[in-house]
Every structure is written in structure tokens, then in C-alpha cells.
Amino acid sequence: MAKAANSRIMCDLDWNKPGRQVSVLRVPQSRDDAGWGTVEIPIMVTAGSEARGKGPTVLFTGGVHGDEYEGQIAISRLARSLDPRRLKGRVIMIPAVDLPAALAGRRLCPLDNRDLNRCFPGDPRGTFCQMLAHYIDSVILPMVDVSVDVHSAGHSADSALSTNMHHRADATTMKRTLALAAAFGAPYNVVFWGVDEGATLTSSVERRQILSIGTELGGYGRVSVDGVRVAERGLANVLKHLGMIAGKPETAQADGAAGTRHMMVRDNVAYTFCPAEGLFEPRHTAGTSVKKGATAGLVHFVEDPSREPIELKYRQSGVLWMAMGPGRCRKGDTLAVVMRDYEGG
């Protein structure tokens, strides 16, 4: 079994057993009527008959936000159909990290008022958010070879259906990842520099080397069916494309194409940023392909009606990965992130 690594939550799992294994990490929660009372959540981990030498560790997590539905759905379907005798490898699988703000249906944990994803690598005497930070990095990521984080836009924003990667500096690294994003087979695959990306899972996974994309499939706070549609495929299409289970990936796209488009977001003229407090009409929808210097939408402040509208324009011409959700807006928020294609480097 896995060393806890002085964490605080236990988990009765035995990583290296065959077959299929449903149990729980069991995070400590005091409260005022539960002295010793803790947080269950469910972690499935599903190994063919010689996990360890036959193939690969694969990660897929959803629920890391609690409003991020597609990832809770897709990820809980595999772990009940993910058959063990025709797997090489084992996969490890958690749809709801964020337990507690995934039945809350919220970004920030209700119980430490965190986000999850900005906690990595955590701290084992922490809030509970960073428990389960330092849990997964500790104990769980040092088995993984391969991670896939399944995220949308939340309440936050819609978002065109896509994978997403760091740039990787290494060659060999950004080769191997831009193939494992063109296999999960996502419209669109966004390569970014990213912005606040120092506490994520992801970059815990990228500094233990481990293989990593993420997603994001939909958002404005409701379950997106094509984004559903999309991560199950895409899950078992990582799936093929590691040899773990048969068949080739299938990557066709509705509108016709043959794979993936890679996408890159490289610095922060992608975005468009809230310039005061207001409310926020957008001019398009994510996907939309749009132009440098088109209007992005208009500012309103109801409150004083004889104050004209602030006009917002894109910054350079792409397609619309991120567009905001919410209809009130603060200065300083991300109001739309247009995405152009990925030109290597």
C-alpha cells in the first residue's frame, strides 16, 4: 500500500490488487456535533491481473470544482463499466474530488472556503482543501503515470469544448502530450501559458513529470450535454491510445473534421479583462469566431442609466475559448479568453 506521507486522511485501498476496488478517503472534518467526524469521498481503482507490470497508472479526476458537472458524470460512468479483464494497467478514478462543493454545486469548498485548485502541493496539518491537496500529492500522484483533470467553466463562464496543456519547455514531453490531447479527441486542444497556474493539480502532476491534459466542456453553471458526450469519449480514447483497453481512438468531429484542432493561448491580449463593476452583454458565444478590434460586449450600469455603456473590443482575432457566464461583472474579471492557432515554439 501507499505510504500516507503523514497525511491525516485514511484510505483502506489496496493500490496494487487486481480487479475492481470502491472505497472512500476519509478526510478528517471536525464539527461542533461530530468531534471525530470526517468527509468520505469515493475513489474507484480498477486493475487489470497484472496491474503493475502490463501497463500503465492512469489519473482521472473530475468535481476538482465543484460546478464543473461533465467530469462527475463521465468519470462515475467509467468506473462502473471499466472492466478489469480487458484492462493492461490500472486506472485510478475520483469524479468528485471536491466532494463537499460538488453537492453544493459550488467552485469554492463550503467547508474551508477554498478552491481546491489553487492548494497544490498542500499541507497535511491544513484546512480541509489542503488535506486533500497533500493527500493527492503525496500519496496518490507518485503512482501515476498519466493524469486527465476534467474541468469546465462553471458558473464562471461557457467555454468551447476542448482539452487543454501547458506548454512544456521539454521537446519529447510537449510531443507526447500534444499526442495524448489529439488522441482524447476534444473539438479543439488549447496549448497556455497559463495565468495563477503555480497551485493547480496540474502543475503538481507536471513537477513529478507525470503526462497531463486537462479540459474544459461546457459551463454557465449546467451539465452540457455535448460536453458529457465529448469526456466519456475522450476518456476511453486515452484509454486506446495508452494500449490500455482495445480499439484506436476515435476522434471525428461534428462538424465534419477529421481530429483535433490545436489552439494556443499565449499571452494576455487573449483576454478581456472588466474595466469597473456592471453588468456584462456579451456580443458572442464560445466558439465564435471572432476579429481584433470587433466588439466584445458592452459594460451597463443599470444603476445610473444616464451613464453610457463601456465598449470592450478583442485584442486579436481567434476563436472564443472562454466567454463569461454570469451577467454581473466586477473590475478585474476575465470576460472573454479568444484562443488563435497553435503555432508551435
Given for the second form:
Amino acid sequence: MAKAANSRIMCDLDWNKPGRQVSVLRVPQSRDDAGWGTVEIPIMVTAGSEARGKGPTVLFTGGVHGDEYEGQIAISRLARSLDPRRLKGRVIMIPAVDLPAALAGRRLCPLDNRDLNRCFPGDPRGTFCQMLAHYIDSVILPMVDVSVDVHSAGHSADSALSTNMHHRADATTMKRTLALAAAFGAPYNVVFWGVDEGATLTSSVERRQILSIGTELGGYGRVSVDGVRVAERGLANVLKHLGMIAGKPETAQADGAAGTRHMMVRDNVAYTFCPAEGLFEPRHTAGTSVKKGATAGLVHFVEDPSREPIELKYRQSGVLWMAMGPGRCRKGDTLAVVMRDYEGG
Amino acid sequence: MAAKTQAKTRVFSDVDYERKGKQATVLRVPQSRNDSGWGVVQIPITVLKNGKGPTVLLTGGVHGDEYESQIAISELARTLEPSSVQGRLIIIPALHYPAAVNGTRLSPIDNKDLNRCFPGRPEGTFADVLAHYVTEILLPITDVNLDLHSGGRAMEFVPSTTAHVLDDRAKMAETEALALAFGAPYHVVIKEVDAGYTFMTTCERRGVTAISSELGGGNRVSIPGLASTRRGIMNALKHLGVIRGKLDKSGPKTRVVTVPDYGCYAFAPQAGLFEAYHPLGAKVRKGEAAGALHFIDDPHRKPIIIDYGYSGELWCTRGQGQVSAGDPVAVLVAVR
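Having gone through the form predicted on its own, I am curious about the other one (the form predicted in complex with the partner chain); can you provide its structure?
Full assembly next; the chain just shown is listed first.
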């Protein structure tokens, strides 16, 4: 059933077997020193027995970008600990989807220099990332009911700890997705409008009518201590919310709030872009409340210390969702994204 | 003597270190390229000289991905007028300029860490030639060097000044007084990994009073790190009498701490993905777990737990998720 005739990726998993299976996706990668070489991407499937009753299939993915670590750690840990005897349904876990990028600590795959999350729905005759995207889209996604793709901001930025989702036209899907995000229980959930994301994993997931959320749980290319905790709790919360393991989602926040604060990024004024190459001095960290017109930061020119820095301002009030990471910035880079409270719709 | 060594440097500039007033110019370091055999790399330098007082050499960007000092020192170069200076101020906001504009610790020209090239060699690569110029031309006219660093991409620090343990007690007291005036949260008296070829060690050998710093890091411009840098530079210059005015004591009171031995460093035993268990500044105990080293290519392999080898406060953590064998993942300090 789960075999795309034209995929070049091999996998010996029996997708319908109860219990716990540990295997790899074997992606052919011809090299000078290994013409029949393959890249092994760890995959774990844990499924409850029929006797425990039927449940949904959930896909947990981490490391779609190699330098986003919180999901890689949290999903690996879950894969080691999840007990099939206490599980209803099936959990498919791929902690580091773009494994070559994850091992290199980079966003892009070193094998083909591509962003896996810009390669969907993929191509079985394409490069490494295109092959991998095609396998996920055509073999794995048809089995999946709910997808949680765990990201953080990587080297590019730091993020306020959050889930995110696209705005969906269908009211029922919208409601179910908001409920899933609320169950995950990150400090924030961000609803996006009209983002051009046609080639992402999320877009493939949504085309197949699968319930879908993503996350942003840290960044700056390091492992966020809090981000790992939010990820671990969130993954367990999702399984509880779907009735797959016992218990109720725990959504209490460090600041005393009972649950997730729903936010949105609706239009372009949320973004502050870099006007010139230089060195960016931010004025706020991710998660800070900011005002429209306030200074977002300064672009400095160490190449010419006598040149005045360029001051950048926020174009809307809200909470800083994404704060630019590496000091050096180029014209057109996103330096700040401000989210504001969700207004429904 | 100075003339003899000066003749050996390959760096040239129209700067006149003895001229009064303000000069904003460049150091020109020859760099032969395929498309420009007589090409040079221009490193901005600003010199202010007025009245009587010490010569202070203020340097940032010795590592290109340490941004806080580059910003604060550029500002000073732009805004300071000679009339407000007593003595001489030599300001280089981004000393290892090719690395700074590349946003990397090492230079893309020769793949070298400038702070491992001192005292330098005029016949070496770009970084060697530059280090040699600093050692032979600038240090002989310098009384005090503030060479400001932060954690860069690799590390993240509680904002701090740093200095080495010195045999000369009077020199050490003078250095510590300067650091306390700077006023970062910690002043760290450090036994450093591989200090032999650093700028600071060369300053010490030449009798130049030197402090350095670790003012943030973690692959970005640190907001508290930059605030500490701006305040600290002005405080240090006031303490030295180069600038008039009272010290800004609005920062936290400086605590002098030490890194007594290599037990303070926790190193990764092999390559992996490091998950720290504690935030910067946490009080931790010897034997307690510092974090877990994960193996993402084999999620069923148990992570290696790395323990602290010392009881103290967490001064530095790994600034990046991926580590190689032998990378420090945590550095502790002891309150003196």
C-alpha cells in the first residue's frame, strides 16, 4: 500500500505492524568512492495493537532544516520512550529528516545545497532533497492524519517559542487546527495568511487535507533550553489531545498564563527588511512587546565608521516573533517579524 | 629602533600617530589577488590626539563574528571629538576586517584566527602581517589596550571583562582596577586555552596594560552585551583620564571571578548535538549533569551525559547545537 512505484528510496518498515519498529529510509547517493552508497535516515514507527482500539496516524518530523535542533532532540527522546502497549493509533517519527544537513549543522543540505522545505512535493528523479520530499509526499503522507513539523529559527534568527499554522478557508479545519495548536501548549500560536509556501512540507500536508501545525522553538543555531522543554511537552500533549495516550494536555505557561496566546501575522507590515548590507543591532529580543514606530534596530557600517547607521522602525505594534540572528545582514533580509493578537476570521 | 621595525612591515597608511586632532583613515594591508596584483585590504582606523595623557589602543572585531565591540567602537570613532580627549586614542573597530565583513571568526583570506597569530610575521599571510603591524608599530606607542571580544558563533557568555594572571603584582592590580572601572557583571581572571599567541599575551610581554572581554555571543548582537560594551568603554577611558567625567555605575556591581583550572571546562568527548541543561549564570555543582550529547543519526543510541567537573557559576555555554570532539560546551567560574 505504502509503496510509490517510482520512488528510489528503500525502507523495510512494515507500516501496519503493531509495536515498535526502528529502521532507516535508505536514500541512494552515488559518490566517487561508493557508487552504490546510500544515506540512512532514521525513522521510527510505534503503533498500538488492534486490541487497544483504532486511533489516528500522527507524523512527527524534526530537522527538516538541519540547524534547528529542538525537534531533533525531542522527537528522538520520544522515539526511545514511547510505549506501544499504552498507545492507540500510530506515531511515525523522523527526528532529522534532512540528516546530511542536521549532521552538518546547516539549514541547507550539503549534498545538493537545497532547502528541503522548498522541494515539495518533490521529484523521484531529482536531487537528494527532491527525492526525499517525493518519498514523504507520496509514501508517508497518504497514511497520515495529523502532522507536527518541529522547526526553530536556525541560524537566521531567534523565535518566540510558538506553534504556527496557516489560515484555512474551511471553518471546521480552522477550528480543529487551532485546537491542536492550543493542545500543543507553546507560549504562542501564530496564524499566517497568504504566505507563498507552495513548496514546503506543510503545503504538501495541507493539499492532502491532513491536520497540520508547525513550530518555531528557538534559534540562533543553538539548542534552546526552554525550546526543548516546550517541544517535549507539546509532542506528548498532541498525543493526549488525540486520545492516543492517557492524560490531559498540560498547557500552563511560565508567566502564569493557563494556555497558549493565539497571534497572527496577517500582512506585510509585520515584517522589517534590511535596506543595506551591514551589521544589525537589534533593540529587542524575541517575545518582547513592541510599538509601531519604535526603533527595531540599527544597521551599522563597520566598513566606514564615519557613515551614520540606518535606523529601522517597526511597522505595527505587537510581540516580536522573529528576531534576526547573525549580526551581518544583507539587503532584503528579514530583520524582525511582529505578530499581533489573533482576531479570528 | 621603531624606524627599523617599521621598515619591515608591509602595512602602509597615511596616518600620523604624532599629529594632533582627529584622523579617520585606513591601514592598507597588501593582498595580491588574481584580479588585482597590487590590491590592498583597507582597515578603518581613527586616531585622536590632544593634550597630555596615556595612549589607549581600542580594538574590536579581532574575531569577525563578535559584533558588540565593532558597533560600540565604530560609534566612538564617529562621534568622539579631539577636544574631549586627553592623550591619544587609536581606534580600530574591526581589526580583522576581512573576517568582520564575512561574519566569521576566521579570515576568508587565509583561514586564520588573528588572535592565534601574534606577535606576527611580516613575511606571513594576511593575518600574520596584520598581527606584526599591531605588535611592532602600535604596541610600542601604546600604554593600555582594550581588545574587546564576545562569544561569537561558538560560545555565549555572561558579559564580562577578562585578564590573565600576571606575575607582576602591581601590573595585575592596575589591570584589575581598569576592569572594575569598565564595570561588566563579571571580571574573569582566566587561565585560557591556548593563550600563547594571543594579542593579550603579546601586550603583556611588551608591558602594555591589557584587558579583554567576552560581551555576549551566540551568533548575534547581544542587547545586554552591547549595553555593557558601550558603558564599559566610556568608563575605562574615564578611569584612565583620557575622557573627563564620572563613571557610569548604572550596571550591576562587578564580581571578580576566576577560572582556577581546566576542571572548569567541560569538553565534548565526541561529535554530536549538545543540549545544555542550564542557562548562563546558573549555579551548578561538580558531578551534576551539564547537558546531553545526542546522536541524531542514531536516535536509539543513548545520549552521553556530560558532567560539570567543578562547582561554580556557568560563565559560558556552547553557542551552537553541533559540537566536534574536544569543543568546550560549558565553562565555569569560581567567585574569588
